[in-house]
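Next comes just one chain, in structure tokens: the form predicted on its own.
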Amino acid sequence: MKRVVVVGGGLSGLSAARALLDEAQARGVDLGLTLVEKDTTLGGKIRSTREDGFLCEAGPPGFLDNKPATLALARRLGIEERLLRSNDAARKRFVFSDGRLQQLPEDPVSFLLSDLLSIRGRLRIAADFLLPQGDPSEDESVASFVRRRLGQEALDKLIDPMSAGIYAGDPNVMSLKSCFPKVWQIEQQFGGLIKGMLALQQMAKARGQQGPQGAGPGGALWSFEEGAAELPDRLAVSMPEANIVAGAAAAALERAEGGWRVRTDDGGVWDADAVLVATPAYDAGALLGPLDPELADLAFGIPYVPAAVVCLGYRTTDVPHPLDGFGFLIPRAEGRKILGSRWDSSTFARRAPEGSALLTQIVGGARNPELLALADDELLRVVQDEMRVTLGIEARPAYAKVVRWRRAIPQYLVGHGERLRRIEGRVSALGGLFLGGNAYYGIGINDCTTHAAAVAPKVVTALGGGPAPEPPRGGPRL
């Protein structure tokens, strides 16, 4: 029997463990798998809590269908009947700019006609047609790219809030290639951003696809009836053959005869032929330090920003805005104390009781990390004040919940691609060691499940497994 230890019981570790068991079975490898997780709760930052009829998501609320991995995994687990597709209203997104909510345009032409930007700002965006292509070898910051192609106003009013909404980050230090690879690819393929978005629109129409095509990730948002946490919960129960050890942190990773040994802080000792470390980068760095100090420094060099999630439930009659969309983001220049508001009860069914609305606000990030020092009651007062200013809500919420993450979201800074190249080289040199988690190849649910499906064959190959089976004709059924 070959033995594998997966360190980390978030979505990355759980989906990788499931993929490893499936891959080993398909290739005739007798596999013994142990997963260790320091928390007593599996799923990492994906946590869904229903209280008083409100479903509060402490982490991501769902995933897009622009990649097949997560939908395919849900079907593999037999929970496709519990999938929920976002309501049509979720296509509408807003930005709080110039002291009011304004709907974001959905396509390049609408951007050029929208009064969200000044006439000068719109003309500057139109100038993108005339600008030369950037240097493909340069790892440019998000802010530098947007200033170069679209201008300062587009950065301040559009891209800065988007960067905060996805990464809670600062576009001045975020890597364009690593954070928004599709945007970089559009410029490289078509020579310009607006030109490329229009070309994508025409290509989509030729294929019979409806709806706007842009530089964003695209696709419809999906979740489950009782929230995103259904996915890691189901993954855990789908693996009765695995030894899942929760509440035990990996304290040491050591060389052992013919492989590896993982020691946990509760005295557990687990020998393995291969180890997959699917933890946050800071935990991976601590574990890898005694083996390779340079590798540990590379992992420690991936920073995280703090964030608090504040779920508020209101009677719909207390909310003046119709909440006819996904929610809104806020540019830094507005000086507000939340990054934005997600209207969960408008996005998915059964997120709030009848006659009520659930709004989820994100506080902190790279913009206002000091707000995480506030006590819960103070933080709630701050967020309620923001609801009054942005949505005109004067009433007190019927439901409130605060969830804090001291290190919430990894930041892909300029140079992240080169950092990954060096990390991969040093991990490969150790032999029988693999990395997973959202610190490296993407922070979303789809990124985690996609990487899990990709790393599993590599691990089984390293264990001496036979050739991988041929994929079914036509690829996975969607």
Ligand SMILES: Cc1cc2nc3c(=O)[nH]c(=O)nc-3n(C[C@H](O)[C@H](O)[C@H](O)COP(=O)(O)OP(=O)(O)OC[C@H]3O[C@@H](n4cnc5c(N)ncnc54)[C@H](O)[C@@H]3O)c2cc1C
Given for the second form:
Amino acid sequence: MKRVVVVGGGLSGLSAARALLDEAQARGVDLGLTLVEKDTTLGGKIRSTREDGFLCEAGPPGFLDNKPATLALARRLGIEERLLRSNDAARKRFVFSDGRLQQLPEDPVSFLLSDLLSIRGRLRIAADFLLPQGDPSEDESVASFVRRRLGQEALDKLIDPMSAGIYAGDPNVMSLKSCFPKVWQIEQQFGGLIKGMLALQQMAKARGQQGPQGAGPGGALWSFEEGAAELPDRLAVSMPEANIVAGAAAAALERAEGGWRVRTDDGGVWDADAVLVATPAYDAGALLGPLDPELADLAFGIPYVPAAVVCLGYRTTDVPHPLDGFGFLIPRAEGRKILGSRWDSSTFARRAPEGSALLTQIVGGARNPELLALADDELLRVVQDEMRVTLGIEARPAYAKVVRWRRAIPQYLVGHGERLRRIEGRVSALGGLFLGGNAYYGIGINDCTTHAAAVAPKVVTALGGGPAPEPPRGGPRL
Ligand SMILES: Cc1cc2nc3c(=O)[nH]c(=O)nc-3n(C[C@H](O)[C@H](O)[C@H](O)COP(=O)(O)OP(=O)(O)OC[C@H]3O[C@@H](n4cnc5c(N)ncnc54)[C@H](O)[C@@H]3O)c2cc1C
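Structure of the form predicted together with this ligand, please, following the form predicted on its own?
Below is the whole assembly, all chains and molecules, this chain first.
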């Protein structure tokens, strides 16, 4: 029997474990799999809690269907009937700009007609059509790229809030190539963003697809009836043959005869032919330090921003806004204390009791990390004040919950791609060691499940597994 230890029971570790068991079975490898998780509960940043009828998502509320891996995983687990697709209304998104909520235009024509940006700002965006392509070898910051192609106003009013909404990050230091690879590719392939979007639209039309083709994230949001946590929960249940040890942190990773040894802080000793470390980068750095200090430094060099998630439940009669959309983001220049507000009960069914609304606010990020120092009641006061200014809500919430993440989201800074190349080189030199987790190849749920599906065949190959059988006719093998 070959043995693998997966360190970390967040979505990355759990989905990699599932993919490893499937891959080993398909390739005739008898696999003994152990997964160790520091916390007593599995799921990492995915945490869905129902209280008083409100479903508070302390981490991700769901995932987009613009990549196939997570929907494919839900099908693999047989939980399609638990899936919830976001309501059509959630396509509508807002920004709080110039002191008021404004709807984000959904297509280029309505964008040109909207007064979200000044005429000058819109003309500056149109100049993208004439501008030369950037240097492909340069790892440019998001802010520098947007200033160059679309102008300062587009950066301040559109891209800064979007960077906060996805990464809770600062576009001045985020790497365009690593954070928005699709945008970078569009410039490289078509010479500019407008040219690229027009070309993509033509191509989509030729394929019979409707609708605007943007450079943004796109797609519909999906979750499960009882929230995003159904996915890790169900993953764990789907692997009775695996040895899943929760409440035990990997404290040391050592070389052992012909392989590896993982020691956990509860005294456990787990020998393995291969180890997959699927923890946040700072925890991976701590484990890898004694083996390769340079590799550990590279992992420690991936910073995280803190965030507090504040779920608030209101009677709908107390909310003057119709909440007819996904929610809103806020540009830094507005000087507000929340990064934005997500209208969960407008996006998905079953998020709040009848006659109530659930709104989730994110505080902190790269913009206001100091707000995490506030006590819960102070933080709640701050957020309620923001709800008054942005949505006109004067009433106190019927339900409130604060969840803090000291290190919420990894930041892919300029130079991230080069850092990854060095990390990969050093990891492969160790042999039988693999890295996973959202610190490296994408921060979202789809990135975790995509990477899990990609790393499993490599691990099984390292274990000496035979070639994968041909996928059955009529569809890909899961
Ligand atoms: C507030 C917030 C909102 C988000 N919104 C979205 C969204 O809308 N859409 C989206 O796609 N993604 C979103 N994300 C990102 C998404 O949550 C992550 O992509 C995903 O959950 C990361 O999973 P992971 O397993 O890589 O890491 P984690 O969830 O961090 O899991 C890592 C696990 O490793 C464990 N661990 C660490 N050290 C050790 C050790 N030594 N031994 C054993 N175990 C260890 C930890 O306890 C943890 O359980 C959001 C994240 C946050 C915080």
